[in-house]
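As a starting point, one isolated chain is supplied in structure tokens, in the form predicted on its own.
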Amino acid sequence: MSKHAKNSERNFHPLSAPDFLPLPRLRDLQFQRLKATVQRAYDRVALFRQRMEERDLTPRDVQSLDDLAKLPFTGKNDLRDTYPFGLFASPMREIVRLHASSGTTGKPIVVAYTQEDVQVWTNVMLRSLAACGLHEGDIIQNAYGYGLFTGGLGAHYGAEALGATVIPISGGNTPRQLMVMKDFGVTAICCTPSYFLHLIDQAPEAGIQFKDLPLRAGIFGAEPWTEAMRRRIEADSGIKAYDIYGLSEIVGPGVAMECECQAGPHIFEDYFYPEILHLKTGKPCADGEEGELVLTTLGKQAMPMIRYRTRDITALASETCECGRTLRRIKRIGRRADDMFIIRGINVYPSQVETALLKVEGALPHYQIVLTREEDLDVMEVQVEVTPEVFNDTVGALEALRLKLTKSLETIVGVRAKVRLVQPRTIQRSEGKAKRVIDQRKM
């Protein structure tokens, strides 16, 4: 038995149960479910039945879990189109929570839960809790903020149910969320990475030192973020970084999560059945290929979502993983298909900045990409900061990082971007999800 199975043994919940199904009881699960799920949609969602009916299809048309390929997708516009709750397969009366995610224009999209809704929500966190080496005795800061977004509440009853201590804190304040985090003996912390990033930026000021801590784990998501980002957690504050992945469209936090092995997070397959589709063709990829993800929830009572087109780029796992889970991984998404902007024709993703910055020795974490419009050609400025010992060097020593960085910008992005240098602090924190991307261009 490997060392990461016997770390998921010790840490077994009984209700992680599921994630380790031989295979044939949870492919007939989800069949089970999904004949269910699509039959309710059929019955209760009037969009869905238009688009069955186009389609000369009925419920009766899912023989197998093979057969999800011909049903139609959903998209985020069907939320704005249906807005409050066009897409809504329960009475009102049954509804016992509403969210909301922070859309960037017009109405936010709104999703419900029923009672039966909420418990599974809960028993996916605390399985992804649980899978990371969390349990009963934990004290746990909860740093996602609460409310409509869909984090603070998704994490708080996960941890509950687990029986750890949960400290509500939400976000923002830092100074207090450090002094918790040293007065309460904190061993985790549930935060966007860009965040905790800004956490340890401020400690010293704090007279905090994060390996003095009895933090041990971080529970990282809402936003995209990399490898080198992780490593770059890991090493400045000596915990483990774990990737968290969901989206409020589907349930919010706990749709994936890595285990110990940190390997890519587990799909909580038994509730969310995952698709990976070419992004010109829309055909199926192989394991290993990457596409965009797109998720069906299996029993979702008051929303279910059919085929939801993520915009997540990302590839499937299915070989075993060491922990013993037999559900499938998912590729860290470190990029979305609407996060992509387009330079002189060249496709750019945030995510392929961060990772050539962090290459060179000098650069910090903290950048943001300036897009402009000079003499009708586009103009992208990476604004990074530096570490204090580089900024106050000389004049020639932050040259010749400038220019590295452009060079490591130019291999590993493909284009020529001007490189501005800034000192520690200067670029504006994010106490949510980091904005990356400034766009000027009068198009």
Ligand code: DLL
Second form
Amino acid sequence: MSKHAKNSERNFHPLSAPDFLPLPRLRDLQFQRLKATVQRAYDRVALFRQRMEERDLTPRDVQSLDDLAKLPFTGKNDLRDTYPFGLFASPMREIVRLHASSGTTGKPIVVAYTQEDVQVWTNVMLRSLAACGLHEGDIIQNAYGYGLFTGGLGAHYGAEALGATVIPISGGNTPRQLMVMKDFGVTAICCTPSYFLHLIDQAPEAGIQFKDLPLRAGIFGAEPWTEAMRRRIEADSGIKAYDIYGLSEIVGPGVAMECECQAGPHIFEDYFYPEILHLKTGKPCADGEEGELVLTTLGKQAMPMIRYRTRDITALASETCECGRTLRRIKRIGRRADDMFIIRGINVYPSQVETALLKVEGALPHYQIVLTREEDLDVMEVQVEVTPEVFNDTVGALEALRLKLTKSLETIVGVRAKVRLVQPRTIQRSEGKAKRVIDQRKM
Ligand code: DLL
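What would the structure be for the form predicted in complex with the named molecule, rather than the form predicted on its own?
Below is the entire complex, every chain and molecule, led by the chain shown above.
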């Protein structure tokens, strides 16, 4: 069988059955779980009860899935304001795990799991890995960070439950990652897309040709990335790159995952109920229309989340996927409402910059955006690495490339940026989430 044999040529994992539930059964299951979740939060989480009372609502007002729209939202600030354990719905003796996500404003956000929550998480991660064609016998290098970050342990439990062999290497130590990948016959890797690019970059030095390795799949997430980036990764490494989405507040990785059709992540809707709300009006978006993803957990015990505002911008796709899953898909999350920066009045997202850069041959997918202010005017400088061939080319050729990039940015982003071409490997690499924007205007 080729290294990219289709899942359909194998049996699906039995635990993936909920991916294919007929819609009426799925909706009924969601409704039953929603009622139980709302009741649990109402009985056990003071903040939620208070917000329900302010609206004259009780759990009995949830008579259908549509009634979800009446319920109050939860936001990141609620987690901060009740730090560390204020939103827990289980006593500590029932909580078997805590994780935390580092916020930009000091204190982290703490999330909790009961034994049952860990099982649900394991289940959705197993289904995530199965969805992209992994199975027993696969050797999975898990380069997501182990620790308070949910990536490492989340993927770990799912991979083990699948029956695959998991290598808990965690992030960092690139030479060792490459050695293990080759020597252990790794068939799939879990890490951020930016870190995988770094591995591709470093492979020649380690005497490794990705295309000669049995590696066939990458489970990439935890940060925004673009279709252009996917194409680069696949072309440069010969693997298939799949998008996995999740956030600590909801569970960690495994909220949504792409199947082999690579047509956007399927949400594991039997446990996470999605709404997409218009960014300005807050009204529900039509299918395909972009807005903020709002998620409700269906079944979380330790920390039920009702209508959590993710700040992630996406659209829902309800049409059936070729894989046969009835789970709706989200469009790749290219941007977060709070990643946006404004430059001379124009809203810009880093993913637009990425798309513009990768359209131009000679530019590498390593870039950083530096924002400064000169004489009261915002200046956006885009530093981008170029291939060694280009870098050693004539001054004229470099200048031509710089102009092409400037033009591409102007067309796609709508801003005239200063483009600075830099040598390969000069932009700082991250072992986890890449830092794309350095805003020096606030200092
Ligand atoms: O990043 C969980 C995770 C680990 C997901 C490993 C996937 C793989 P947090 O650290 O809480 O959790 O960050 C969550 O990261 O709200 C998104 O803004 C962003 N994010 C996560 N996955 C994707 C993705 C983990 N596939 C925040 N595409 C989320 C775009 C993503 N953004």
